[in-house]
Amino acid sequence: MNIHALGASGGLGGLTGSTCLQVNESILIDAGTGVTQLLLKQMQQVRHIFLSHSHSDHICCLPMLLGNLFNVADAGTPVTVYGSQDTLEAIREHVFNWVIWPDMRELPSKEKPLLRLQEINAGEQIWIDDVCIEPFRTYHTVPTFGFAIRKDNQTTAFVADTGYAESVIENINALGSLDDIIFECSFPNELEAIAHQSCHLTPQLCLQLLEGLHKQPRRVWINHLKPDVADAVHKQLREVQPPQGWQVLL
């Protein structure tokens, strides 16, 4: 796969921490606990983070990483964070309000902030380089994107979090031929209930979306296991897998 996940639990207690992947040393996709991976050199090398959305899962650490990188701020660098209108109105209003925390787009000065945010839009390409991350809609409880990521001659689809809609199914087929895909699998086929309620994934959901696929990926990857449910959903996953089988981020 042509990014390194940090974190891909869908809590607290599993084996990694909470979301977050790697793109490259200046390229984060959200900063869950997973973040806390990096070394302070290699987290001062970030400039660019992109928030699938709001949820404190995917966002929880990032007000203490950018605190570690004022040395961005010396340089006169700003570190960007991507996100969706709604996704960057959140943080605005719930985290970088001085309550919570400082607002990182007046220090250490309003002339040379460290944070700047740039609100993306679904099917918008942003280049940095040599790669390239395009945004999609997924299907959640709040406005989600997925992101695909074109680096290293390879395509990666994130999913992020989702739950099962035609309207996913449509925005991954138009991304064409991918490599890997990252499903996130937060139940048990037992609780679907509580996932379609949250707007979640189960096993079965997984296999729902993935058969939906005009073109099969290469890989298929498994994400966001709630930790208290992760055994069940395993055990799950081994029973009915798909012809190239689940590989799961731990």
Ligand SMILES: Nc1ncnc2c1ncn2[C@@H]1O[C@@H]2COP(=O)(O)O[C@H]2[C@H]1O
Given for the second form:
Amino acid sequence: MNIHALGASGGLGGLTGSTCLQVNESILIDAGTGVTQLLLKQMQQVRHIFLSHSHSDHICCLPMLLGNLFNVADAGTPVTVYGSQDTLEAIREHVFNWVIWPDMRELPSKEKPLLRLQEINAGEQIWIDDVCIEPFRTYHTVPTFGFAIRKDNQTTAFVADTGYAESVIENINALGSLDDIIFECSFPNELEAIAHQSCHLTPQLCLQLLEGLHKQPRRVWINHLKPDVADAVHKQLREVQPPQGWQVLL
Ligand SMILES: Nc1ncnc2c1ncn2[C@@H]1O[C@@H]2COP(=O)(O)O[C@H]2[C@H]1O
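Here we have the form predicted on its own; I need the corresponding form predicted in complex with this ligand.
Once more the chain from above appears, this time first in line as the rest of the complex follows.
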């Protein structure tokens, strides 16, 4: 499986844009500023966007991305945005409200819209051709999904934004054997209090989550470093590593 991290930062001014993973040419997970890595032609191939949660670093490019896709509605193939009931309600109310952005479920016409919203639930398996996406709950300040992405007998778990919680370990364990796991690591160890407050991880908490897993993933990837503290997080990640090591997604 070749998942491309178009954006892997936890904010603005990092080495990459904010969260956006490209699973294949038609499937994205989240729509942060990493979307800007796509050429116009590539944007127009996107048909499925899975949202982990409603925070703006994960959805900020969604409206303008959809604004480039009027041709897909013409072709009768709308873009589907998948998310939990809470996430979809949040973007309906606060984004696609005709004030921040038009409600693209009604454009260019209600009969042939370019956007459809599809509610998904934890544990559900959504198949798109040969790719299976399965949401699971993480622990964050707003309801958040991580996603297991399965293709060709390979499984990657994208844990999205999360703080440390036993429930997250249980939910990841329930996914079965993992080839790759992508953890967030937003703050350095000395900012653990802020990490707890904002439901995020530090290198130490990340290690604790990893150690709680019944079966170790083959590879561990790290993303969502907050740009203003990224140097300290990089340093701590190098100093304390799990047996399989971990690599920061750039
Ligand atoms: N108490 C808090 N609750 C939520 N977010 C906070 C808090 N303090 C700081 N933040 C910041 O607000 C950001 C909202 O997006 P994130 O969850 O990515 O990261 C969060 C933190 O960087």
